[in-house]
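What follows is one chain in structure tokens, specifically the form predicted alone.
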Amino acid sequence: MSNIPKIVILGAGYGGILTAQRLQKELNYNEADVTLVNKHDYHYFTTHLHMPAAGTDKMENARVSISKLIDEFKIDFVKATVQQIRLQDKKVLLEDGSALSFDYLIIAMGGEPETFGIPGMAEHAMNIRSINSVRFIRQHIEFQFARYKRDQSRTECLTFVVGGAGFTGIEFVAELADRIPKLCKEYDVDPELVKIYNIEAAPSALPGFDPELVEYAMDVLKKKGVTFKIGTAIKECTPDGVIVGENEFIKAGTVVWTGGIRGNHMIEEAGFETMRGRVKVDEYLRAPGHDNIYIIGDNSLMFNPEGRPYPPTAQIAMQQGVTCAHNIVASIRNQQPKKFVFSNKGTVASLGKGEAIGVVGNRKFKGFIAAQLKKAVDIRYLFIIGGIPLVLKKGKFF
């Protein structure tokens, strides 16, 4: 029997892929067996999905094959869907009936849409959460234009509702507003007939962002044709649209929900104590009561020095992945683990072609400069996971 510890990573998102890459770099030969499990054979850039969803970029630019990111002599990649996590047995059950045993487990499976119990939202709204969901939204948008041309009494086909004005919602409506004029030209539709609504229950768009930059962002998007309903909750989503505020009905052919995410349902089912599907991990990213189980990304709950939970961003998931790998190697070698300390590199939100807003340190950016900053952020990530070859293949320079 081999005494080499088995490390299993669930999920190849931002946190999972960084953990795998760091482990393959830091572990010596035969020091551990590492298995990466993901239901697709590609890693996709969640922060880029709003573009192919609206149809302003190619789907291929939002993903890269996992085999190009890991050394398959050091990491065993298993393309499979996780069915159950059995903590007591130290096993992960897969949908095909097979099982993986582990000594160390990293849960980085990504989140799920949080509908806050809004009736009909889960059933009737679309979500920007994966390559497949994005492909569906893109085709659905084009279908609505074709449908209207076939029956011009169906004006609701040209009404688009985006629920949530956080990062994903704002970036998606910006791309959608950029795409609409081209679709109108392609389908011979009067642009005046198209309506884009962005609805947010909070008192501000981009909650937590600098108010001056939020105002700038909303002005940019209003000029592109977006109608905002801020401080207005969606009461219900139906097959024909949404009910908002004081029972106002907006008839729409397309409803996209970007109002929040929660942790993966399998975490709660495994027996962890959760808050909105997230586990409050310790300072070393370990699950309570389990020194060999690490939870990162959308599934982890950590608090900043002010006592507020960190938002589940790609930036924090990446940094958690690096620390997680370090701490597993330290555990194998009986060394001291490292506390996770988040280093905020800044935040940039795209507002469509040539426009963005951003904060880096105490400096605020908007317009063209912020748009270039957004490209730099994307190129930096491509370089981190795939070096210059991936930057040249997927990077946007113009």
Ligand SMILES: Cc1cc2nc3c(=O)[nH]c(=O)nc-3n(C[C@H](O)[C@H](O)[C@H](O)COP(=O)(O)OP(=O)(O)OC[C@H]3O[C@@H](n4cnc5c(N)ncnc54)[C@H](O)[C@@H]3O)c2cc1C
Second form
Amino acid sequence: MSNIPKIVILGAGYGGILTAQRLQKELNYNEADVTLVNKHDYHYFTTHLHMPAAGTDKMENARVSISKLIDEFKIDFVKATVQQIRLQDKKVLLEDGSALSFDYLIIAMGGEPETFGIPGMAEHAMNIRSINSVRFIRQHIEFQFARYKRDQSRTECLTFVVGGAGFTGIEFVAELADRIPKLCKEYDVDPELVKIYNIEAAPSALPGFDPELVEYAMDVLKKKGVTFKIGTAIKECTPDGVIVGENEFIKAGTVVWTGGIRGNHMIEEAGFETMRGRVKVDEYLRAPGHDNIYIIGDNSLMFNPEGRPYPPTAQIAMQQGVTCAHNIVASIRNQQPKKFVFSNKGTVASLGKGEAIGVVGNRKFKGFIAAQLKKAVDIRYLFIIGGIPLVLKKGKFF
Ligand SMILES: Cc1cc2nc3c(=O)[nH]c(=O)nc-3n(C[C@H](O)[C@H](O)[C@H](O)COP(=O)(O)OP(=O)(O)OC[C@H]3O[C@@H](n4cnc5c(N)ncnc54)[C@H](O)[C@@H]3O)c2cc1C
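Starting from the form predicted alone, produce the coordinates for the form predicted in complex with the ligand.
The complete assembly is shown below, putting the previous chain first.
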């Protein structure tokens, strides 16, 4: 048996793929065994999923085969679903009953929807989380039109509720608003009959974002037919719609929940101390009390210099992946680890075709220029993980 350290990466999303690629680059031959475990044999661009979910883009444009992103001579890829992390035994159990042992573990399995205990939300609402969840939403939306055409007393089929007006909610509702006119045409439905609600409990849409840009975004979306209910909590989600505010019932054939995410349930089950399922990692991205376990991306909790938690984003997950790989290599070589310092490259939210808002440094962008910026961000990501071939293959769709 080989004595070289075993590094196991759980999840090939933004954090996991960057970690794998950096380890592949930095490790010398035979310095460590690296295994990457992921549910699917593809990596998906979560930041692009709102488009195929609404049906404004093809599913294929939101994913790429993992074999195209890693060198399988250097990294063992295992397509499997992780079922349990056993800290004591330094083992990860997989769904097929097999186990992987590790010396170093990177947990990068992404988050799960946070429903804040709203009754019925977990059972009846759909979520934009993966290619499979997005396929379901897309089919469901089309089915509502077909269903209405078969029985036109069922007007609720044409009511769409999006819970949460954060980035995901706003980006999805914008795509949905772009898609509805096409579906109306295809199914011979009067567009006046379609209702799109975006419901948010906080006093503003896009909480924490620049107020002038938020106002701009809401104006753009209202013109596309979105009705906002801001400062309105969803009290319950039923199979037929949602109960909001003072017991108002919105009958709807479609409810998509984007109101929050929490860490993966397996982390809590493994015995880590968590806040909303996320682990407060140290400045080197290690789990408290475990110098060989790194937690990155949506499962990690880190605070900015003002003491506020960084929101879970692809941007931070990617940067953490790079630092995490560096620190594991440093640990193997008995060198000093590097502290993680987040470098904010800006935030851009798409508002559908040709429209977006964004802040980069102190500059604000809106409209067409912001939409181009969004494309540039997406293309930059393709370049980072797959170089020019991936940009040429997928970039034209962004
Ligand atoms: C619609 C939408 C739009 C977004 N837009 C932006 C944006 O514009 N900018 C931005 O910075 N962020 C955005 N985000 C947030 C961003 O996508 C996440 O913060 C980011 O994906 C987190 O990266 P991660 O590596 O932690 O996990 P993920 O990228 O979610 O990857 C987790 C991986 O783990 C795998 N996995 C999960 N469970 C298991 C298991 N049990 N076994 C094996 N594998 C498993 C998954 O299949 C996946 O491949 C958006 C999110 C959504 C949903």
